[in-house]
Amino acid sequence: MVSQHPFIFEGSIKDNLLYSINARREAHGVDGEQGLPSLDEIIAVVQQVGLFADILRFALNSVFKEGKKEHLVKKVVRVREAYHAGHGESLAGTVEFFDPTRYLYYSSVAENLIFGTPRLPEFEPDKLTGNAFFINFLHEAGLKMLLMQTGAELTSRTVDILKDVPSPDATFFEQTPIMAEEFDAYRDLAFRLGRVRLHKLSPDDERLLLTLALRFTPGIHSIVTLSPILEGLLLSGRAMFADRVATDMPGAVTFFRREDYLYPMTVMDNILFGRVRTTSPKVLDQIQKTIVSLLIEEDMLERILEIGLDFQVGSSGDRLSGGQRQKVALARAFLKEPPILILDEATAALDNASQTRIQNLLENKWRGSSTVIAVVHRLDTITNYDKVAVMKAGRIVEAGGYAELMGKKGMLYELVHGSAPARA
């Protein structure tokens, strides 16, 4: 049985898919792999219910622990090389690839300077203003005052534009690194900037300006432009920072190198080795399809999907959406291949395309092999059932074949053409 609000057990997606099968095996004292569906069978059902893309996304968003899954790490780097060789040029306008010789306009100033992933918490971008090592580096590289000037320009421009907007919400701040909840603090800072020179600001005000400058992402925050002079100095600073870390704090940062796997980053980020410039679903879908084809070429797709199947769903599946929970419950039931399948609004949380996919599956795969009993509100899904029963106020008011009931022009006919509430 699959209900409208199915129960999802804490554990992995795979645990949930195999729950009823494992329960049956335990009841019959079956050990080992006997009676379990193969990975291919699991993937086939996952595709049938429309859960494939979700599991692939969970897999591509996973992070490998260093020293683990080494058999996959080398293959991911190979996929990265194939991806860049085959699609790097065509995707140059969509993906900003990590290049040590170029400034990254869709990464923040902090990310451009570090050009890697922090391994120590004090090197996280939002903690750099409290990192004495990093602040000393900015001063010695001649960048501290330039970044404070950038922060001051961002502050003044943002406050000047939004000062007269009553209670501006988050959408007003999309083109500036200032967050909505920080606006009052930066408005007060803008007032002080008109009266105090930068080199005489308090340490707290310096920190506010540096925070803003380090967040500044030119490709997103179009409220000001990045000057060519500062861009060149930041590129020089990137190389200087790498040398300084290698000498004084080795291991604090994993720097971006094409030949290395970046353990703090996701599988997807490792393959892309760059930042996507757009949030267009069409573009993101095309990138994912390209990656899937490369994974197939490298004979890696099943191994990657296994990682997605290990995704931990949380307590009662609270890390999954309502639609994902319904898909897991449907796949769990389909894997068991039961003689009787009861569906109680089992696709209510799915979009129309997913509902149609499930209905086609029921009509094509299950017809003749199982008895399917479905409670539905969407009347366009019942035309091919052998028998339809219409309920009203808890009682069956008519039953028969769909064509037969429509011919009688009774309750079902009225429902189809928009009349009294009932259930079929």
Second form
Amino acid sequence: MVSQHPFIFEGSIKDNLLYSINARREAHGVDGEQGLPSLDEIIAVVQQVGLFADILRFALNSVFKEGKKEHLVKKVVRVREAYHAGHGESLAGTVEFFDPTRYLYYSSVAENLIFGTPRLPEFEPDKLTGNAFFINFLHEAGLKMLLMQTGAELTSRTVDILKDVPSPDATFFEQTPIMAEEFDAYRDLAFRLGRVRLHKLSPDDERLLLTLALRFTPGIHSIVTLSPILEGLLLSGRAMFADRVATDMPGAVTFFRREDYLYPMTVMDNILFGRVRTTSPKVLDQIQKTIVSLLIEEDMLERILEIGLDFQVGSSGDRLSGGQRQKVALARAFLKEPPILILDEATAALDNASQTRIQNLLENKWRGSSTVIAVVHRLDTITNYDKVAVMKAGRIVEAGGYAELMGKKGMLYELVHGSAPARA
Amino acid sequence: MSLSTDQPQPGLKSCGFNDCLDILRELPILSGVPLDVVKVLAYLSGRESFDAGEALCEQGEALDRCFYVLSGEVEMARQLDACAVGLPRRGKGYFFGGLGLLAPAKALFAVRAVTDTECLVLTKEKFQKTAERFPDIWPKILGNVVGHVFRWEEAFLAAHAEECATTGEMGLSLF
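The form predicted on its own done, now the form predicted in complex with its partner chain:
Full assembly next; the chain just shown is listed first.
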């Protein structure tokens, strides 16, 4: 049975998919691999219920621990190379690749300077203003005052635009590096900036300005434009920072290098080796499709999907959406291939396309092999059922074939058309 | 030394905030709306790129964004039964979708990029959130829409006087 709010337990997607089969195996005293579906069978069902793209996304968003999955890591780097060789040019407008000689407009100033992934917590972007080594570097690179000036400009612009907006929600903070909960502090700072010169600000105010400047991402925060002068200095600073780290704090940062796997980053980021410039679902879907075809070419798709199947769904599946939980429950039921399948509003949380897919599956794959009993409120899904029963106040008031009941122009007709038939 | 300017950056096809503000201030639909509110709308607007052939909006789909063409060219088409009726192409400076910001509406036309096109885009969600916070702008915007309807019909009646008299299909301004 699949209900509207199906039972999903803490564990992986795979654990949840195999729950019914394992219960049956246990009841029959079966152990080992006997009775378990193959990976191909699991993938086939996952595709049928429309969960494939979700599982692939979980896999591509996975982060590997250093020293683990070494064989896979090498293959991911190979996929990266194939991706860049085959699609780098056409994607240049969509993806900003990690190129040490170019500024990344869709990455923050901090990410542009560090140009790698931190291995020490004090080099995480939000910790940098408290990192004496980093602040000293900014000072010696001639960047500290310039960044404070950028921070001051971001503060003034944001406060000028948003100061009179009553109760601004998160939408109003998507295009500024100031977060909603920080706005009051920056409004006060904007007031002080009108009275105190930058070099006379308190250390706390300096930190506030640097925080904004280091978050500044020109491709997103278009209220302020990054000048060519600062851009050039930041690029020089990137090289200087790498030298400093190599000399004084080796190993503090894993720098972006085309031939290395970046352990703190996701599989997707490792393949892309850059930042996507857009949030357009169409473009992201196209990128994902390209990556899938490359994973197939490298004979990696199954291995990657296995990683996605290991995704931990959280307590009662709270890391999944309502639609994903229903898809997992449907896939679980389909894998078991029960003689009777009861669906109680089992597709209510799915979008129209997914509902149609499941309906087609029931009408084609399951017809003749299992009995499907479905409780539904959406009446466009019932036309091909062998028998329809209309219930009212807990009692069946009408039953028969769909065409037969519609011909009678009774309760079902009334429900479908929203009114009783006109009487002559 | 000023570190920030509103000059576009070479690696970033930018429509800076000030450019965006200038564009919105000139839009007839926002005429008379206070500068502070137009500033918020300019800030919430974003730039989007469309490849040649790509749809900015499809006929029959919810019209939930307005577009201002920054560069490139778009064409409108309306599908009538089995045949598509092409309409004139528009280029830089063309604005459409403003009515969709005000209330639920479905596009009567498909709009496609003829060449690679850059647009300034404001979503209905962001417009509505701003308008909720500044309800005083509604009478201004309503006045601009009504004024546009009257002007449009007056021009239409002048150009198609005989046709209108024959079919009797006129009088949108009498709504």
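If you're wondering where the values come from, they're calculated on a predicted model, not measured in any experiment. Numbering follows the first chain given and starts at 1. We call the rigid core the largest set of C-alpha positions that still match within 1.5 Å between the two forms.
Undergrad: On a rigid core superposition, would E174 pass a 2 Å threshold for CA movement between the two forms?
TA: Yes; that C-alpha moves by at least 2 Å between the two forms.
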